[in-house]
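Only one chain is given next, in structure tokens, and it is the form predicted alone.
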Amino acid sequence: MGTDMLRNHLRNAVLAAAALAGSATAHAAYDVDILPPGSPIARQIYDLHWAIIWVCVGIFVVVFGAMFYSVFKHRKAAGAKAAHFHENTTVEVIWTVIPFVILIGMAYPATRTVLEMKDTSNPDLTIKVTAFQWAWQYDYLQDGVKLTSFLATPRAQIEEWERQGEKKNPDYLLEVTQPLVVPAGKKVRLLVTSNDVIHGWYVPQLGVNQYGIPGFVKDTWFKADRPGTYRGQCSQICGKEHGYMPIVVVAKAPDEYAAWVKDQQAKSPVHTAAAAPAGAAAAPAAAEDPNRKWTLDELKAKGGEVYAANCAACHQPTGKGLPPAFPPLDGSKVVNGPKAAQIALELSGKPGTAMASFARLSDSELAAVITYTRNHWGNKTGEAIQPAEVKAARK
């Protein structure tokens, strides 16, 4: 009886395996190409990929063709006699020069692409990306919008602990609660860091794969060619939930993106400052009494909180920064120079650098953080910047 039961179990297992294999075969994708590029850098990577593959194919055909021809033509059975020689300058020059030319031919476009990947200057939009175990937080520095993105598909549906879940869509492991929304055709700079362990912000169609390292801020950029949805995942093994940390980027037309920002600002009372048009000053984040006189100690205390929330990731809690992208504030000529210049820098940012405009902050928040930086670490100006001064500078 035991033998018959074992035989039945084995037969059922074989049938189940065959059915599973047949199903997998029926639905398998046989794509051999990488994903279609969706950004200028991704297109360059795509072109490099195929160009180098064809160079390798050419080398393979020439080298192995010559080898097989020699073996066949000069085989002993055909009466070939082995030649004995030691040096041939011409041959040595040829086999040195040709590989050198091939390597230079591949290195030039590859180096040009790498340099362009690192050129984050003059962005249209700057977003700080903070990785967590296991989620992504997006902070739109110019627009005052903050999102946190988690895997959207319920784990019970993925694991099917108790029963078979609902039918899953093909991207069920790549669906998120809050996608990163960007304007198509605009250069988006990302400041990537991590709250705990090393993560990797990886979206192959946009040509981006940037590590997020605790205590460091790395920058990268992309420009989505067209509106659409681009998917990726964390590229570093960041813990047991690593496989459930997807990334979704939704590129919208510029007018649709502007409407989305306005809607997000309306949903988040904390971030109500609308982004100012190019060349115009932004409105303060909240209505307040601009005539109130703050003491130096009050401004320093409030400024420390504003600095920790908005500045410490780049300039570091120590004020030492991460040169050259994020210069130190401790001992800075700007921080210790005329206060009007620092106020203007905070309101307008600095084009071509990582310094974005913080005009979305209220007058009191900006006055406090400027006062804090001018009277902290080794900076001892003794000046208290009042909200009224910031309000006047906005005009």
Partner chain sequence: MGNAQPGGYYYAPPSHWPIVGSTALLIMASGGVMLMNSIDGGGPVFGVGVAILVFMLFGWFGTVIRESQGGLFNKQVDLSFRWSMSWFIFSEVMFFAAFFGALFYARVYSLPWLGDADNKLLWPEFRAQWPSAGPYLPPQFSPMHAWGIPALNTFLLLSSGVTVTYAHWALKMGNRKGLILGLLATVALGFTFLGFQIYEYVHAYHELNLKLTTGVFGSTFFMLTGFHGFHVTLGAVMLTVILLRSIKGHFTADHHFAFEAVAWYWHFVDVVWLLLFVFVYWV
Given for the second form:
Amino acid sequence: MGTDMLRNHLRNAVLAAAALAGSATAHAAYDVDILPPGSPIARQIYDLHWAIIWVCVGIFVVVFGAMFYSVFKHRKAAGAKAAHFHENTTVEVIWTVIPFVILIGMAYPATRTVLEMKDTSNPDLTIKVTAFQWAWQYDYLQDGVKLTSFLATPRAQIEEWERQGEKKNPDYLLEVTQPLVVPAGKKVRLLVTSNDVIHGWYVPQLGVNQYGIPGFVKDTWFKADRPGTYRGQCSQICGKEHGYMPIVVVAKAPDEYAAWVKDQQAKSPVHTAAAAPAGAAAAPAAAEDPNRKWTLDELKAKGGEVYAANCAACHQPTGKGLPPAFPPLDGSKVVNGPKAAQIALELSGKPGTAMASFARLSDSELAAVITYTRNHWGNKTGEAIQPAEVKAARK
Amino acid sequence: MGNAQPGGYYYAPPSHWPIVGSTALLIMASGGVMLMNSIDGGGPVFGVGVAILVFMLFGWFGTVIRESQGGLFNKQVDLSFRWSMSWFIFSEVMFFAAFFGALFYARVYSLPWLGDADNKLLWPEFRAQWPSAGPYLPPQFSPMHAWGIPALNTFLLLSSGVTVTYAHWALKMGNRKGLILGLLATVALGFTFLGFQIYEYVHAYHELNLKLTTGVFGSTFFMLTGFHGFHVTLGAVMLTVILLRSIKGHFTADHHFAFEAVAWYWHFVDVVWLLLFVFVYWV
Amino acid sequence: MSAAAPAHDHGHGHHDDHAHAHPTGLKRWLFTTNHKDIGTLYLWFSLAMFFMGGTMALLIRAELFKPGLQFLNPEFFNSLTTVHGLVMVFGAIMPAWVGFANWLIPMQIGAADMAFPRMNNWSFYLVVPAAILLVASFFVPGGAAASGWTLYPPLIIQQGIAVDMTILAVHILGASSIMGSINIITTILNLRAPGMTLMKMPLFVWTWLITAYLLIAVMPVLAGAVTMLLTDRHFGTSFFNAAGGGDPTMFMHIFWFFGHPEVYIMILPAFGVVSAIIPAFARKPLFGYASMVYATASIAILSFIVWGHHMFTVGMPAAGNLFFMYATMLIAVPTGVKIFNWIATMWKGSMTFETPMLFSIGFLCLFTIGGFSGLVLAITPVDITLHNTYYVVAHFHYVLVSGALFSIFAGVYFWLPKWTGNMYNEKLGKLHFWLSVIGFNLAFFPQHFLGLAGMPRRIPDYALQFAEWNMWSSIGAFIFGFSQLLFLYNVIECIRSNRKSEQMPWEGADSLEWTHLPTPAPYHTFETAPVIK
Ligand code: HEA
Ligand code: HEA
Ligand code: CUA
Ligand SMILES: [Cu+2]
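Next, give the form predicted in complex with the partner chain, keeping in mind that what was shown is the form predicted alone.
Next comes the full complex, and the chain you just saw is listed first.
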């Protein structure tokens, strides 16, 4: 019997047992397996995992079979008399050598997979992944496309402190504003890094889990077998919203992918700033005109969206923050003080605190969000900050 | 080994010193936290903690010295002291190993990585070269030259190793004068070393622009030499105590573990310095 | 060795003068230099911390009972996770083992006390301020450290005052552990009774000798690591900051150089306890004593070169990954030897199944499951898919709870008669065992499935497909947690009852504390050294 067959047999047995256990709630997700692999590496991982599990189950059955046999047979209550042996070099050597040999058997295929995983040469395309608290930014180095990917699940579904949350989406916590789009069947190399703390770019079905380490670029790769959607989450604790930092990869057939790239390039020409965050899709697709004058209301409207996507996690939708960790903006001295200081703060962040630089936002987004904070809640400065002012403040 | 004589082994009676020490550390830690976070009153709280700790050290060591002078420590107790001092020094070795590890890791792995092709995305200008203050901080600083004061300091410490060995030899020979002179020389060399070290720090800060904040070079440089200097200070203070005790005539040719413990410690500090000289200043 | 009356009579009547009058009341406990008193202090302290850490775990499990945020805000959740880990590791498991060491080592090697009784007291009274700092850190502005117990920068650099308190607590704990270990090593090497050669020492003593060595080797390294965190936080150094040429992964390397040996520090004494209990209840000498000693030593040595298995996802070169994978897998060999030896000890014995034996058998099966999941994680490619998921959480609770904690229970039940002179209530002991086993497996086995399905750890809220197993896990955790109240009750009931224990409650026990000392053990252990043949 091939190991594959054996594996499938035993697996089905486990699945059946689990299904039984869960039969009361027929819709329930009593998964007991790694998610179906979606890339060659993920498939190797999948096979390796089950091979090792079955070796371990085998050892367990033999070893604890012996123990439970002894527990039943060599009971005092069953009249067993204690023997006196306490040494036997032969068996001791045997049970040192056999595990060793088994381990070599496991190490061999694992080594091959490690070498393959680590081979990032000859990619079809390279994407820079930048993590920050708390979202992902994707930079298509060849095609000049830039995306920012925030959690898309509304807060109202999440927070249930005071009242029942809204009905949760099927992809609750695993949905993003802009997924990473890649061509299926192509080797995609990721250059993973971070802006602030360590995060982990983890998509199990693609067999990738790579820390983004601030100040360093680490590479990894994957190749999605076929078109489809693959979901994952940030795998390294990165602060308050660590649980709210999903990753969605959409693999498209190569021609669809090409069309998508074209479309994106049209939306945000090379070297313009980040794509619009949540809900801002309505914003004009045309390139930003830095000299355009915005009205206060335009800025406030856009700013509200930028705020919800970028700032609310810490400073809260209410603007009250979560003191003392995150200061309130409502009534803040900075927000109600000279605008230059706030522009500078947003651009460079406050080193050593969670308040990171938001220079990655576009001029209009920054202008909008600053205007919004200065004219919302109890703040009433009446000032409309123009994108040009932000632009001038960038060095 | 293994010849326990529970009857003759000295077991300390109940004592209040440990809990005084713990209280001191709790107060010190609280004060330290306050100081580091600019909370008012941190300084005084920390100071109170230090004062209690010093009080405890005098009390505790005073008790031990009295016990020793009272002849309560037999050979087996002496052997316990030897084991414990050896293991303590081993723990110190591992403490320094962490900082040396940081130095080696930064030089051998981090910097080359920061300068490699992929990292050009983040640090286009950076060239990985030791000494380095990293890709972001302005790198205008000079490292410390090995063959100036550091070399002199090496000479001083090595000589102090000789003088302390001489003192030990004299003690075993029953030559009190030699003992005292040897110790005096060791203490003097130790403090001279420290003087030079302080001078070197001033020089680094004012002329070389080499600071604790000078990237990873400054961090490892000051952390390693700083902790070493701290250990030299401790060693020199302990040597001074031993010197005073020698003058009082506390040690005999075959009963002087306190002396040996400090001598071991001093040699350990010496060896660490040699490693520092080679890896921090020289190569 | 069969059960013999104590060779020397050290009954209560035998009054000595060396330790003078014992102080009573509060003074006795504050100033004590008696190894048994100090052991008792450690054990009670550990139990208190276990309940504290357990309460945090139950809060975590309550929040994770269903998706959405019901009770805790995410920052506080992270603090709970962090402090739960720290409190359990440094407050519950380690002090419990030091408590055992204090009680047992002098008795088992025929010494009168620890080599440095006064320093022994300080070792204990250092863990108290450290615990105060840790727990108080919940109440300072910003809340307790919320970076996970691994304290990785730069996240830890962002956080508040509590982090400094945590760092200083770690320093103080380090000092305590180092002093405790020096004391233990010196006692073992220098205070053995005549004839008690190294290879005659009970395995518990051996495992602690090696554990103490590990502690002295790695606690200073941890101290160094957190010191660098402190200077990065407050004094402008750049050890872990790429901009200055440092590297956050450097912290991980240093931390795990400590961290992996640390997990063996928590499990080796467990091996020692189980090696005492299984022969006692099988009424048969321990199988393969010498290979047990060598296996323990090999595990300790190997533990220094496997740390990279916590870092397979940081982007090490392939050679690094492979080295750490091979080294890690190797540990299965000596650990296997131990498992096999214990089973061979049971083989053809004449077994009975009182509570200590039940917990030991539970340990054997469940620790092995934890070991196997460790092996799965050791396979680099598989770890890629499981790293920082609940699979890891399942793994380490199998080795820590059903490994370390179960053997602590086993040891407590085993030695309670010796410590208190009274027998615990066997029925309640067994009930405690069965409730624990059921609750434990219900709580932690499903976490394997969660991990396989990709649920990250350290998250307060999760996607819908994880809901079912999380619910069961929370139910199990509550069953397990509340069963521990029964343990507390059992211990107190045992102390206050007057079910006097026999001199030899366990037929097969043969180390010195049973054969050469009365039950309960006298306040002063061996006034004159026993003679070991
Ligand atoms: C008591 C504590 C303890 C113990 C004993 C172990 C034992 C082992 N651990 Fe575990 N481990 C932890 C505590 C412990 N661990 C903790 C706390 C973490 C998480 C830290 C954190 O991130 O917070 C962790 C994480 C951890 C990881 C990292 C996972 C990740 O973050 O991605 C890995 C990976 O290799 C690992 C592996 C192992 C291995 C191979 C063993 C081996 O020692 C196991 C050996 C035992 C056996 C294998 C079973 C018995 C053997 C036989 C019956 C012989 C025959 C067997 C074969 C031939 C297979 N552990
Ligand atoms: C060292 C030992 C140890 C022990 C014994 C435990 C015990 C338990 N642990 Fe823990 N755990 C760790 C070590 C340990 N843990 C570590 C190191 C981590 C990683 C931390 C990190 O990620 O940084 C962790 C993380 C961890 C997590 C993951 C959290 C996350 O990733 O966000 C979870 C979740 O289920 C968990 C659960 C539990 C439970 C249910 C228990 C149970 O065994 C607890 C038993 C419960 C009790 C003993 C409660 C007793 C109290 C009562 C009955 C109530 C009485 C109440 C009052 C009087 C007020 N632990
Ligand atoms: Cu980002 Cu966790
Ligand atoms: Cu490990």
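It should be emphasised that the depicted structure is a prediction, and the values quoted were computed from it without experimental measurement. Under this definition, the rigid core comprises the largest set of C-alpha atoms superposing within 1.5 Å between the forms. Numbering follows the first chain given and starts at 1.
- [ ] Take the rigid core as the frame of reference and indicate whether the C-alpha of Val334 shifts by 2 Å or more between the two forms.
- [x] Comparing forms between the two forms, the Val334 CA shifts at least 2 Å.
Open item on the list: My question is whether Arg75 is one of the residues whose C-alpha shifts by 2 Å or more between the two forms, given a fit on the rigid core.
Closed with: Comparing the forms between the two forms, which are aligned on their rigid core, Arg75 does shift its C-alpha by 2 Å or more.
Open item on the list: Core superposed first: is there a CA shift of 2 Å or greater at Asn88 between the two forms?
Closed with: Asn88 C-alpha, core-superposed: shift of 2 Å or more.
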